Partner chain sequence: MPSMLEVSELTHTYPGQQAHTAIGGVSFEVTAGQLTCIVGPSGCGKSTLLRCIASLVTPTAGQVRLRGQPVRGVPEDLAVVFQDYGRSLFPWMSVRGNVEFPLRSRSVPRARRRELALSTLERVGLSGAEDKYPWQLSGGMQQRVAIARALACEPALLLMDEPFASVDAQTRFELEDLLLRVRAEQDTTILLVTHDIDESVYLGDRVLVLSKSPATVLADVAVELGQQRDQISTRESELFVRLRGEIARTLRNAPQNRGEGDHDEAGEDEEPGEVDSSGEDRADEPALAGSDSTGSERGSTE
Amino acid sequence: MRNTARALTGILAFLALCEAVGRSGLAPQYYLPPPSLVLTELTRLLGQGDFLLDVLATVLSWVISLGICALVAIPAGLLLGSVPLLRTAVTALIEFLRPVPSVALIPLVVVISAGSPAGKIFLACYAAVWPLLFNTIYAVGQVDEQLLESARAFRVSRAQRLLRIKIPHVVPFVFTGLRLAASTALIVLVSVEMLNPSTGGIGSFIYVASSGAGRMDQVLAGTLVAGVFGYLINAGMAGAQRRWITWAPAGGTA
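Let me see this chain alone, in the form predicted on its own.
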């Protein structure tokens, strides 16, 4: 409760500072509207169907992206972490693909997907799969071999070793990787939507609002929605991790 109060105090102080700067005339309100105007515009936008459809488009794309990412990265990470020979064979390919920025692939994906939402979903998956994949591989490699040897000595079955030793050890790392993947997917989605507005979404709304005459109050309102959504994602997953994974502290590797 005390941490929540401190966080709210910090947010309110920041908003008050922005309001004072916006009202002081140090910067034209056209370029830097005060938070009160942004929140007023956001309230109006939340009553418009087109804006809500853009928000829904981003949320649905994020859910699909994260789901595909989990379906690909977790099994692949478990396999690569369990089979050193296979991991050695594909390490060079993974290290070649991982540094490639997802936004660099936008022109190619736009041509292939013809501007459909499938393109931004693919790019979000491509960017988000790496933290989850590497966390899973790392988790499997960090399982205590002495525990496994002791379990074998007591003739614990393979299935029981998996359920009682490997999975409890791996889950915290996988969950941390999933949190990183969730944030990465959202960042990439909004970025791609801004660079390719035909796909719709919050990023598309921000791009259109900044075009032509330019409405910085709408730009900041859209940015605020994306920021709040990202905060809720991270806070929700962190809370679920503390609530459900009580046998180990949050762990992981980037």
Contents of the next structure:
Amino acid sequence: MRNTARALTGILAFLALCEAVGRSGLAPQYYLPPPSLVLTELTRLLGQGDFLLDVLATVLSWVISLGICALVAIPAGLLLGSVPLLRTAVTALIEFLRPVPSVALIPLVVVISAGSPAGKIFLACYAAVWPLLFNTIYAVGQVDEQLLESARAFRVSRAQRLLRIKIPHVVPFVFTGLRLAASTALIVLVSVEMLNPSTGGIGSFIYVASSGAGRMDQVLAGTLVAGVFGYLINAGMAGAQRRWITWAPAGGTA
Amino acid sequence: MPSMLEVSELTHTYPGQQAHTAIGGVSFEVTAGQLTCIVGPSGCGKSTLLRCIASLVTPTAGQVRLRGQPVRGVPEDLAVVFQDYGRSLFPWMSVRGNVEFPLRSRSVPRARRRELALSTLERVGLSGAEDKYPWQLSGGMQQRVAIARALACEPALLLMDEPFASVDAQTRFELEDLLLRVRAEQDTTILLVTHDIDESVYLGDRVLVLSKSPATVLADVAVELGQQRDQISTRESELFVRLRGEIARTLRNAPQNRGEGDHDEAGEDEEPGEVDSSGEDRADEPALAGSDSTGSERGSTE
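Next block, the form predicted in complex with the partner chain, ref. the form predicted on its own:
Below is the entire complex, every chain and molecule, led by the chain shown above.
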């Protein structure tokens, strides 16, 4: 409770500072609108169907991206983590693909996917798949031999050992990977939307507001929405992790 | 007394470039209901021997018979308690879940599982802790859970690999007495590996003394201290003191084996007067325990 109060105080102080700077005349309000204006504009936008559709477009794309990402990376990670031969075979390929910034692929994807959201979803997956994949591979390799031996001493079959020992062991690591993937996916989605506004979404809203009309209040309002969404994702997933995966507070990192 | 376990000419060599013979032809027999302690220096292959008996490791040569039947695969009426409770209890399962775990693979019905788990937990002094998780318990309590998990299967043969080596001295005494009590109630045959001579005499009906690796049986000492033992008076008794001296002397006077694996301790035995019973107490795990099966499955992921 006290921490919440402190956090809120910090945010309010920051907003007050922004307001003061915005109104001080250091920069024209046109370029740097004070929070009061931004929030007023945001309230107005939230009542507008077009804006809400943009928000919905981003949220939906994010859900789809993360879903595809999980469906690809978790099974692949389990497989690669369990079969060393396979892992060795694809390591070089992964090491080549991973450092390619997904934003660099935007022109290619734009050409192929035109205005459909498939392109940005592909790029978000491309960027987000790595932390999840690596966390899963790592976690499988980390299963304690002693745990497996204990299970073996109780005559637990190989299949049951996978199901009852390896999978539960991997869960916290996968969850951390999923959290990292979730923020990465959002960042990439908004970036692609800005660079390719025809796909819609908050990113394109921000881009259009800044380029055509030069509405900085709308730009900041859109940014605020994206930021709040990102915050909620992370806080929600961290909370879920604390609540359900109590045995492994750390859960590993990428 | 019928024979429970027969180990004949058991040999195990870990393959690899520096092939290491951990056990060099060990033979002994355990009758039903007996508590046999196996004592030997650190890294002598005690744990390997236990793993061979449990079929967790396939011995290079020799045979293990349980109730006269040759052992192939982990036997059904056998349970193992490992030294490292922190790594052998399943952290995502509650205490009760852990105790019920082996019963599940034995297809014990749900209600009976619960009943067995709760009664066994009560016997090891953990009533009320069944819904806790292992990480919420102290080390000694965690090892109690591991013991309960093994006992709940009502095994004919209970193997214990340095079960009390990772807890403090006070807890250790408590757990030793717990084991003696439980054993008197359940009449289980127990084979317990330890590097602590005093513990082996205090707990055992009999102590098998192993040499450095490749391990062989140096001596088979009968411990006639009776069923009733007490941490203070038993340890003070003349017989106890004589037996622990006898075992320590056996270990000290053992001829140096020309094993490939004892480089780390070479020459130590030649210094007279250096080794007493507590000198054996270098509490590190036997060098090779468990590491054999590790290499194949655990890849090198960063």
